[in-house]
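To begin, one chain is listed below as structure tokens, in the form predicted alone.
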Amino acid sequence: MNKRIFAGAALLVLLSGQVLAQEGAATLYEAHVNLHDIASVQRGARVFFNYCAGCHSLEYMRYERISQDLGLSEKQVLDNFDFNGAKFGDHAISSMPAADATKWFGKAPPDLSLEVRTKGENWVYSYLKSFYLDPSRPVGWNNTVFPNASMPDPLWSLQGVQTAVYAAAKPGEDAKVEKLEINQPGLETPEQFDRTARDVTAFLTYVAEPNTYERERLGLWVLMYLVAFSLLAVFLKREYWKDIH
């Protein structure tokens, strides 16, 4: 029985390693997301809704909740994030019909509410930075973090157009991408685009767990209560035991 359990565990580890190797073949950049930098999260929200929300939804988020958590007014949210005529209390749903998306891209773009929870913030950050031109792909783009992705680069006008430099291939093997180079500059410098990709990642990190800010506020009150209760307990102990030696 123990041998079977050990063999099963070994097989699980092996399969997990193979999946990680396939999904994480490319080196990931460190995102260094800071959710306490509200300005960064706000900028990320602006970029997301201007460049990504045409295809991708955030079906678990309401515009009202974004307004509340990020310190934005109803007018600011509706003017800058809502391009579908939605109401303030509605969920952030893409206007692209699923049938059209499937026809154009082969499948409907996924909802991104839990993308950071699923893949991690470093993966999302690296993915945004790793698109490159690939004429062999149906949409003309590819990605080193998620090879053969079925979507074009949404931020190419900001980052610029990247092309791949391939390493020398061994006989019988396909050439692998060694590095990416900016072939056509975008509206932002590489340093500025790094910040933009980090801002979008920060926003999606917040979306994946919107209770973060509320939990931290409540956590402070809980700690204060525990300190007060502990002091009261100490004083009560001294009072009850002062006559016992």
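All figures in this text were calculated on a predicted structure; none of them were measured in a lab. Take the two forms, superpose them, and find the largest set of C-alpha atoms that agree within 1.5 Å; that set is the rigid core. Positions refer to the first chain, counted from 1. What changes on going to the form predicted in complex with ligand HEC:
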Contents of the next structure:
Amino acid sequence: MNKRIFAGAALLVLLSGQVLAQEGAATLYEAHVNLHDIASVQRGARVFFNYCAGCHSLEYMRYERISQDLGLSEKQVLDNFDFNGAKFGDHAISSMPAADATKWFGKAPPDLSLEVRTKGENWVYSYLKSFYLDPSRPVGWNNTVFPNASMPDPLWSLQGVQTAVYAAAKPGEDAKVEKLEINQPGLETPEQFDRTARDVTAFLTYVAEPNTYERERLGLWVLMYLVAFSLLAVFLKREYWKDIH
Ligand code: HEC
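Mind giving me the form predicted in complex with ligand HEC, seeing as the form predicted alone was just shown?
Every component of the complex follows; first up is the chain already shown.
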């Protein structure tokens, strides 16, 4: 009986490995996000609100919260991140009506509050690096990490325009993308663009787990409290035992 359960479990492990292998058809880059690099998260917020927030909302995130967590003043946040005339206490909602978006892109841009939690930071980072021109797609762009995505490359002016180099196709099969090449340079070098993509991913990682900073601040207090009470306990013990011989 035990053997059978073991065999079943082994089979399940094998099968789930298979599914993972199929889903991860495109290799992902490592994002190396560092939430303690606050400057990176701040730069990511700036990129997000300049290049993404026209289409995507962060339903669960208020401007005020961003200001507190990232150490920015109300004025800095409203001047740099709020292009919709929203109030400081409002959620970061895109001004694009979902119905129009569906008409334009065939799909409404999803809310990105929990994106990193569902897809992972490496996926988001790799997705932002993997757009290429594809005239056969309605929006003119395609993506190797998310094939046939209906999102035009938001960062092409920074990264440059990538085109695909196709592998020789077997008869009856569609040609597969072998690699992407920058055909028309952007404002940033590839290294600078990697940093930009990492920064946006860092910001979205923070957004998906907004308690990160608060938890750490709280954790520090809890530790200090524990240390203080341990000291107190030691002194009390000494005090009590002083007279007992
Ligand atoms: C012009 C509108 C537009 C802009 C600007 C835009 N997006 Fe998108 N985005 C879309 C649409 C539409 C989809 C849905 C694609 C699909 O499902 O085919 C999407 C999908 C996504 C997804 C995948 C969601 C999923 O299905 O898991 C991510 C991640 C994403 N966008 C991130 C970004 C980031 C980061 C930026 C800014 C750098 C950005 N987008 C800018 C329209 C936009």
